[in-house]
Every structure is written in C-alpha cells, then in structure tokens.
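One chain follows as structure tokens, the form predicted on its own.
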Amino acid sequence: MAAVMPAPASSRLLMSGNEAVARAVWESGVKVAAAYPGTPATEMLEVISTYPDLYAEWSVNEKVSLEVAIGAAYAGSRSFCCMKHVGMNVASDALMTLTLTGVMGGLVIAVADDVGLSSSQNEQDSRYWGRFAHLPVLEPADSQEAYDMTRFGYVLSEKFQVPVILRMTTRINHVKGLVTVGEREAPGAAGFKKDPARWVMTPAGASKRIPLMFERDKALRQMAEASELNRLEAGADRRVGFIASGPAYMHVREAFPNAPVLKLGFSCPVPVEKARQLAALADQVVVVEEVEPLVEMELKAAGIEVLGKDILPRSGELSPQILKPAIARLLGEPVPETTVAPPMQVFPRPPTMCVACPHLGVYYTLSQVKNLTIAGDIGCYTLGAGHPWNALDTCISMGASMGVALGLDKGRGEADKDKRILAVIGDSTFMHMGMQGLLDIVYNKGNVTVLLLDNRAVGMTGGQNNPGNGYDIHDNEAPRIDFVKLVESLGVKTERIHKVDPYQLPVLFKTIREEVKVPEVSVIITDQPCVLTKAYHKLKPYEVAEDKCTGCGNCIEVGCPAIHVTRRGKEVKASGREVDLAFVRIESSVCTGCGLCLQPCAPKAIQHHEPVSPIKLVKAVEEVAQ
C-alpha cells in the first residue's frame, strides 16, 4: 500500500478500531511492525504500512511475526505485532518464554478475538493469555480507547519491561468512531546489550527469571487497582451492578443506563478490590464478559458473590437483546416484548467462491473423482466443503491438511484400504505451516496426494502479498518462491510434481485421477492468480444461448456465482425415468470469461457474449414503438 501523509495532531478522524491502533502505533514511535493476515486483525498492519518512518512486514506466520517484534524490542526499539485469536496459538511458543525475558523497547501485541465466529473455526478467549503468560491485558471498548490504550500500552510495557496484550474483538476492529489523534514521537533505539543470563533462556537462566515474573505480577496488580482504565460508575438502580469490558461494556450501558458498573480497561490482573467496591453499591453483581467466565471465576475465588455464565450465554456477543431478558428473569420481571420478537427471515446466502475463482475447477473436479478422502485447510478453498461441490472431509487449522492426511493414511482400517487420500492447501497456508507437514509426509513415506492451490495471494483476508507472488507489503518486488523447486527440496520426486492450469478441466481431472493411484507422495500445483488481484486479467464474457440450452445443469455444478437458474423443469426419458432440468443464464456483467462453465456444457449452449451496440438498441426500440 502506498504511503500517505498522516493527518495532523488534534484532528478528529472517523476510524475503525484497527485504524485507530495503527495510528497510535505510528505516534508511539514504533520502529518495527510485523503480522500475518487474519480477519479481523488484518487492517492494522495494512494501515501501519502506509505510514512513513517505520518498517512493516507481512511475515510467513504469526510465530515469525512475534519473533521479529521481539528482536526489535530486544534492540531497544518499540515494536508491534498483531494477529487474530488463533494466530496467538501459533505464536505462543515464543510468547511463553518472552514473559520471562521481558523486553527493553516497548512491545504491544494486538490480538483480535472473533466473538460470534464471523470468520473463524473457533471462538477462543485471548484474555487467557494474560493469565497463562503473566502479562497485562488492556481491553478497549471503542476506537478512541483502542487508540489511547495502544499508546498507554507502550508506556506500561517499558515501565515493567514486559510485552502488553491489547485484546480486541471484531466489534472493535471493524466499527468506526471519532478519534482525536496526536503527534508522532521520535523513534529511539537503545541498542542491544549483551546479557546472556536474561536473553539466553536455558533452564538455569529461566529458573532465575521466574521469581522476577511473580514480583512483576504483584506490581501490575497494584497498578490495575489504581488505574483510571478500571473505573467505577455509580448508578441509581442498585438492584443489579455489572462488571464488563470491551464491547460488552457498551452493551451494558445501552441496556441499563442507570445501573452501577465497573468498567474494566486494564483487565488483567483483575482489580479485585474495585470489584468489592462495586459489590457494595449493588444488591447483585453480574459479570458480563465475552466469552469465557474468566473474571467471574477469579472474583468467586476471591470470595466475591457474582453471577455470570449461569444466566448468560457461553458464546456469542452479549448484546442488549441478550442482556435485557436475562436480567428480567433474574429479577423476576416480565421479559420485554421487544427482545422476544422472532428473528427476521432473510433469503439464505451461504458463502461461496468468487466468479471465476481458480479454485472452482479444482472442487468441481474433486467432486467428480470417486473414492477420495479429502483433508482440507484454512483459506478461501475451505468453501469447497459447501454446495455444490461437497468436496472436503476435514478442516482443523492452518497447515493441518498435511498431518491429517498422513494420519488418515497411516490410520486407515480395512474399510478404508482402497481409499485415496488427498490434501488440499493454499500457497500462503503452505508457507505458513504446511511445509513441515509435507516434509513429514515424505519422511514417513505417506501415500498422499497434495493439491497445492497457488493463487498468488492471501486470498481469504483480502489478497495480501506473500513470498509466493514476488511482492512485499508495499507492492515492491521481492524474491518469489518457486513452489516446484521448494516441493522438490522437501523430498518429493521430480516425476511426482505437476504444475497445471486449474481452468483446464480435462488436464486437471486426468492429473488428479492418475496421481491418487500412485502409492507414494505426489504434489499437484495449480497456477492461476486470485481474480480479485491485479495479476488477474479478464477475458471476454460468456452468455447462454437459450435455444441451445437443454437444461442439463452441468454448468451449475461448477459452482460459479455468475450462473443463475432461470427456470426448472422435468423430462421423461425413453426409459421412463424422470430427469430434473435447470435452465440457466450467465450474468455477463460479472463474467470474466474464464471458460470453466464452457467445458462441461454438452450442447455447447455457452458462447461469447456479444454486447448490443447503441445503434442496434435504438433500432430495436423504434421497431417496438412502431
């Protein structure tokens, strides 16, 4: 992304939480920022990369991005790292030792939790990492707080020489609000100072750092109790008091404006004494937290009587529509009618792939190949599990298709002895965590066919660059990985590596059918760019000749959303069997001319779209008028 001139200090800007964090990172004098794309966190680094005077990179995975940030912080520079919640699972190996070494320059780690599972395979609560790794956790409730807490995070980090977790959720990441911004601090770098007892974590060195970590916990707890980020708000309605953080606080304030509330911004360590003060202001206390009962259990352990997940849902956002009926039941009051209205009925719109997506032909082909067990992975191609392909059997985590496929091979029983095992993985996911899995398959002589879908982008999160397309985060040229050589270097035999065009269905079908029969590891690399990137070039669109369409519906099975069913019918064959027919049209305005639908069309009813010229259109109108 191109660099921009930052708005001047004191400007009030409409910003999402992601944009607010990015601005605060720049203002804090950060020198190094690193991340791997992951919704809802992606835009933080995208925006940071547009600011001048700092280094930003897309790393190959979250662990590497955190390690880059750690190195910069060891060198005395301020650094930043961001990821979605499942990314912290990948980075946790480094995190759990970083808590012992600490840092020199400030380090803020922004973790975005996907409450409600908008775009994730689970709904984990990243506040656990604060407890697990003995780190302070800050929780903003809007864009202004995201900005303020990021800036405060660097002060806190350097005061205690510890990384700080900024816990965000989708509601904060993507919702916009007004933010008043300031000036950029001059970046500083004290330089790396050799200290093996601190920076080289051997068992002997780590054991000496653990008592220091516990002392830090005590100091952080005292600071949390005194922090203005944890504030008591009095209320006239004493029947129920609330403890909440992040977006849940906003929902509480909207639903119960007159209730006493303890708003947690510096939420780990939990300010237990402030919670006692709130308990003295209310008859009952309800902890409203998304999503796990962390604060609830800690307060109960401290002897404070609170309610929480015994009356509130264990998953999803705690909106006023959820809170109001729950509290009404608690108080023995009638449930408000506005909260029990039936949900709005909308036409189902399941997620699907883009028009002309190069993965369409892959899944169409896989749906035609019999006797396959298919291990899937994380990316756009996960959608291959859906209609009309139904061509994925497992999906766990980034890179898991490799190990799962090997396990399916080695763990097969008599009922599966004739099954072919195939793994599907994207280019970015392969570099993120799949390479090790393929090496494991080769080393352990697995009978697995790997489909490596190279669309030259991190497609699911917006088409970001990666080492596979030859451009960095600023769109500058960078070394490009040769997947054929990479796969070969991991031990796959040259004759078992095939590079194919996923739009050439006969070639793709033949290659897959032949390779799954080979009793050793093989890799098929598809090579066409994501249709939403600048590397893709549209061709002349197609349309359906209605007089030739027989309604066979073969083109629908490709799954391209540019193809629409116009009417359905039935036909009775000579044998007496009734066959369903589906007559279709192609939305030529969005068709890119990839030709996928053309190939399974038996009657050749699909042809190039010929737009009507303005002159012909005028003549047609005149004829109708006459």
Contents of the next structure:
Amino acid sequence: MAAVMPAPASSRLLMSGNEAVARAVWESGVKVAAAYPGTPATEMLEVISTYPDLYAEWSVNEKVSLEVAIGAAYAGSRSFCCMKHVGMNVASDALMTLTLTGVMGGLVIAVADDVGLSSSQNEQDSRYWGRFAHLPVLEPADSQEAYDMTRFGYVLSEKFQVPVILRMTTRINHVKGLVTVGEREAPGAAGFKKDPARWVMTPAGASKRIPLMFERDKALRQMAEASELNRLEAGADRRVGFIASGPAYMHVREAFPNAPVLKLGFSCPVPVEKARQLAALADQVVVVEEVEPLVEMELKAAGIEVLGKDILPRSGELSPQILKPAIARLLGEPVPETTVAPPMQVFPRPPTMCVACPHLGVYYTLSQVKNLTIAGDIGCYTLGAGHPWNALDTCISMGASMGVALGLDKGRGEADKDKRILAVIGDSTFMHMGMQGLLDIVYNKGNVTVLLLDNRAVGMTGGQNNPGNGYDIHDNEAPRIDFVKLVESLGVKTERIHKVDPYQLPVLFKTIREEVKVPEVSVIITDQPCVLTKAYHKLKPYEVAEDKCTGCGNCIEVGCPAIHVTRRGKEVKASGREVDLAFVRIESSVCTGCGLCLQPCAPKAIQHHEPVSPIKLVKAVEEVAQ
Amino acid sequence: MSANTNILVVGIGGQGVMTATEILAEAAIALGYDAKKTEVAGMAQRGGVVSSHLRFGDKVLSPQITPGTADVLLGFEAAEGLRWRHMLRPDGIALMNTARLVPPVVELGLFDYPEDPIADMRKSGTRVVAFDATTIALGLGDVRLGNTVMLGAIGDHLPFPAEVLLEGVLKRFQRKGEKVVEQNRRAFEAGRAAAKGA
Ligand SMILES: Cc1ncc(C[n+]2csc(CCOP(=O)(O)OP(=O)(O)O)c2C)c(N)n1
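Can you swap the form predicted on its own for the form predicted together with its partner chain?
Full assembly next; the chain just shown is listed first.
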C-alpha cells in the first residue's frame, strides 16, 4: 500500500482495533513489521505498511514472519508480528524457544482469535500461548485499549526482555471506535551483540535459560498484580462480581452497570490476589471470558471460588443478551422474557465465488470428472466444496492437501483402489506450507494429481501480493517465483507439469482426465489472475438470447453468480423421463466476459451483450411516445 | 445506557454496507458522540450476508446491538430486511431498498427467494418504508449513486439533522469535483424524499 501522512498527535480518530495497533506500532518506533495475511488480523500489517520510516513485509508464512521479527529484535530494534489465531500454530516452533532467549529490542506479537468463526477453520484461544510459552498476555477491550496496550507492550517487552502477546478477537480487530493518538518516538537500535549463551539454544545453553524464565514469571506476576490494566471497579450490587477481559468486559459493563468488576487487561500471569479482593467483596464471582475457561481454572486452582463456563457458553461470542439470562438464572430471578420476535427463516446466503473467478472453471471441470477423491486446502477455492460443484472432499489446515492426498493414496482400501486422488491448492497456500508436502509426495512416489491454482494473489484475504505475482507489499516490483521451475526442482517430471488456462474448459478437462490416469505425481498449474486484482482485465459482457435458451440449465452448473433464472419449467423426454428446465439471463452489468458459461451451453444461446446507449434509449422512448 | 442510538445497516457483500455505516459513524462523531461500529460479516467480500451495527451516544460499551433494540434498520436488499427485522425495537422503523439480489443457491433451486419480502415484513408487524434506490439512482444518471440514496433515506430518522450526514457524505466526494458532489447532493435529497413519501 502507498505511504500516507500520519494524522497529528492528539487527533481523535475513528479506528478499528487493527488500525489502532498499526498506529501504536508506528509511534513506538518499530523498525521491522512482518506478517502473513489472515482474517481478522490482515489489516494491521496493511495499515502499518502505509506508515513511513519502517520496514514492512508480507512473509510467506507466520513462522517466517515471527522469525524475521525475532531477528530484528535480536538486532536491538523494536519489531512487530501479527497473525490470525491459527497462524500461531505455525509460528509456535519459533515461539517456544524464543521464550528462552528473550529479546533485546521490544517485540509485540498480535494474535487475532476468530471467536465465533466468522472466517476460519476452527476456534481457538490464543491466551494459552501465554501459559504454554511463559509470556505475558495483554487483552484490549476496544480500539483505544488496543492502541494503549501496544504502546505499553513495547515498554513491558524491553523491561523484561520478553516478547509480549497482544491477544485480540474479531470484535476488537474489526470494531471501529474512537482513539486518541500520540507522538512518535524513535528509539535507536542497540545493535546485535554476540552472546552465544543467550542466542544459540543448544541443550546446554537452553537448560540454563529455563530457571531464568521461571524468575521472569514471578516478576511478571508481581507486575500484573500491580498493573493498572487490571482494575478493580467498585459496584453497589454485590450479589455477583465479575472478572472479565477483552470484549467480554464491555458486555459485562453494559449488562450489569452496578456490579463490582475486575477488569483484566494484563491477563497472564493472572493477578490472583486481585481476584481474591474481588471475591471478598462480592457474594459470588463469575468469570466471563472468550472462549476457554482459562482464568476460571487458574483461579479455581488457587482456591478461589468462582463460576464461569458452568453457566456460560463454552464456545462462540458472548454478549449482553447471553449474560443477562444466565445471571438471572444464577440468582434465581425470573429470566427476562424476551419480547423480541424470533428471526425469520430466510434462505441462506453462503459466500460465493466471484463473477468470472478463474476457480469456477476448475470446479466446473472437477464436478464433471468421475471417480475422484479431492484433498482440498484453504483459500477461496475451498468454496468448491459447496454448490453447485461439490468437488472438494477435505480441508484441514494450510498446505494439508498435499500430505492428506498422499495419505489417501497410501492408505486406500480395497473399495478405493480405482479412485483417482487429487489435491487442490492455491498459490499462496502452496508457498505457505504446500511445497514441503509436494516434495514428500515426490520422494515417496505418491500417485497424486496436484492442481495448483495460481491466481497470482492471496485471494481469500483481499488479494495481497505474494512471491508468485512479482510485487511486494508496497506494490513495488519484486522477484517473481516461477512455479513450473519450482515444481520441477522439487522433483516432478517435466512432462508431468502442465500450465493451463482455467477458462479453456476442454483443455482443462482433457489435461485432468489424462493426468489422473498416470500413476505418478503430476502438477497442473492454472494461470489466470484473481478478478479482484489489478492484473485482471475485463472483457465484453455476455447476455442470453431469450429465444434460443432451451432451459437445460448447464450454464448454472458453472456456479457464476451473474447467471439468474428467469423462469422454470418441465419437459418430458422421448424416454418418458421428466426433466426440470431453468431458463436464464445473465446480469450483463456485472458480467466481465470470461466465457465460461458459453462452453457448456448446447444451443449457443449466449452471445455478446450489446449495450444500448442512453441516447438510443431516449430516442426509443420518444418514438413510442409519438 | 438506553440513551444510545442503535442503527443496523444490512445487505450483502459488495453493496457498500460497511462504508455507509462508517459515514453514519463519522457524522455522529462530528457531533461529539461516542460511537462504535461493528460488523457481522462472514466472508463479506464473497456475496455473503453483511450486517453492520452502529451505536452512538454519550458512552458506548458493547459494540453489538441486542436483538429487539435497533432504532432504525437500513436495508440495502429486500430479503435481508426480513432476515434482520427481529433486531428492531417494536416501534423501530425499517427503511428498505426493494432491490432483490438472488444468490446462486436459489438459482440452483435449493432454496426459495420470498415472493414479496417487504410485504412479509409488514405482515409480521414491522413498520417499513420501501423504495427502489437503484431506479432512483439510475434516474439521476448513475447506479453508483444508490448508496447515497440509501444514506439520504435515513437522513430524517436520526437524532441529529440530516444536513450533518449530508455534509459527511459530500466530503467523501469532494476530490471528485463539483459535478459529482452535486449529483450526490441530489441523490441524498431523493433518498430523503423517498423515505418520507411512503
Ligand atoms: C495458518 C493460516 N494462516 C492464514 C490463514 C488465512 N488464509 C486463509 S486462505 C489464505 C490464503 C489463500 O490464498 P491462496 O492459496 O492463493 O488461494 P486464493 O484464496 O487466492 O484462491 C489465507 C491467508 C489460515 N487459514 N491459516
């Protein structure tokens, strides 16, 4: 993204949590920021990259991004890294030893939990990493706190030479609220100081660092106990006291304005003594946290009587409307009758592929080939599991299509002996974690046909640049990976590698049909860009000649959202079989002329749309009027 | 806390729902209110359901609107109004674009699109003002004016004068020149009139 002039200090701005963190990162004088995209964290780095005087990069995966940030922090500079919750699973190998070396320059790692799974493959609670890796966790409850805690995170990080986890959730990352911003400071880099005992983690070196980590735990706990970020708020209605963090705190304050509350901002290590103080002044204590009962279990282990997930949901988002009845039940009060009308039953609107998306051709083709088992991966192309294609059989984690496909091949039972195994993976996912899996297929002589869907962008998260499209985060030219060469050097035979235009259905069909029959690994690379990126060029739109459409419905099977049914009917075939008819039109105003729907149209009823100029329209109206 | 104004803007990904809510939020902030804006937007860019919550007042805590407490529902698509009408308070008002955007699952014959979602809303007791923002925009010379028509529609249903919102809308188009600003002014006024007329 292009650089912008940062707003002056003291401005009050409407900012998302992501924008607030980005501002704080810039103000803190961070020198290096690295990330791999992932909802809801993506905008943090996107916005950071618009600030001057720092280095920002899209890394190929979260582990690499964390390692880049670690290197910068070792060099004595402040650094930043962010990711969605599942990203930390990928980065955790580095994290778990980083905790032993610690850092020189401050390092804040922002992790965004998709509570409620608005766009993720699972729901997980990143606060565990604080416990697992012995790191402090800060939990903002709104944009202002996201800003404040990021600033504080660098102070904390440098005070204890410890990386700090900023735990966010979708309701922080994507909620916009008012933020008062401040002045930028620019701490100089201390410089890398050689110190093998500190930076080279061998068994001997690492074991000496473990006791230091325990000492740090103690010091951090003391700091958490004293921190203003963990605030005891008095309240007159002492029947129930609450302990809450993140967005849950806002819901508690909204639902129970008069209750005493321990607001946790510096939530790991848990300030047990503060919790004891709250317990002493309230009849009962309820811990309200998203999503796991982490604080609850730790307080129970410390001998403090609290309630939590025994009365509150164990997964998904909390809200005042969930909290109020739960607490009413706890107090034996009548549960507030809801006067609200129940939601109406309306058809679902699952996410669709875009008009003219190059993946449409791939999935239409896959839906027409029989006898396939298709290991899928994560990206826009995961939508191929849905209607009308139903052409994706597994999806688990990024890059998994490779290993899963090999496992499906090697583990096949008698019933599957003639099944063809395919793997479908996007360009970004391939570079993130798929390459190693392909190497494994080659090395272990797997019989898998890989479809590498190169749309030259990280489509799912908004079309970010990657090493496959030759542009860096600022849209400047960067070295561009050649997938054919890459795949070849991983050991796939040259004659088993095909580059195919996914809009050419017959070629795609023939290539897939032939390659699945070859009992060794093949890679078919599609090469048309994501329609949401600059690389895509629109073509002349199409329309349906009404008099020619026979209602066969073949075009609908392509799955393009520009095709609409105008009327339905029935036809009795010569065989006596009754078939459903669906006559269609193309919404020419959104059609970009990819030509996919043309290809299965038997009566050739789809033709270029000739737009009528407004002048002609006016004239036509005038003629009618005369 | 009941003094907060709750506005729910709904539609589908790509319609500009989130931007419209942001413009509303900025107008509220310009008047000194505290405000929070949040979306329930699964993969919004891909034609999915988008509902954008705006709450403003002296102090806003939870960003989400509790079902049954929205003051105004601004609907960019007819069936989406039906999907979200339970969010309105009993005497709240729905300002509905009559545009129908039919998703592929309906075209495939797997689900039905309601015959007349606006009538269904009314039948269920919701106070609805409906208008065709797309046609209004086309009449003014550009479909893209539809979102300004929608913002105009809510202009007289806010606890502050429509002019404050109008100013915020026009500011967004300043860079595009006087002609575009003028077009948007007319679109806003047309939306205002449409929401009054019914
Ligand atoms: C570990 C991890 N990091 C990030 C994500 C978020 N994410 C989902 S799909 C995707 C990339 C998709 O890009 P690509 O493979 O090129 O496919 P496209 O969407 O362009 O079709 C990302 C970053 C994730 N699900 N898991």
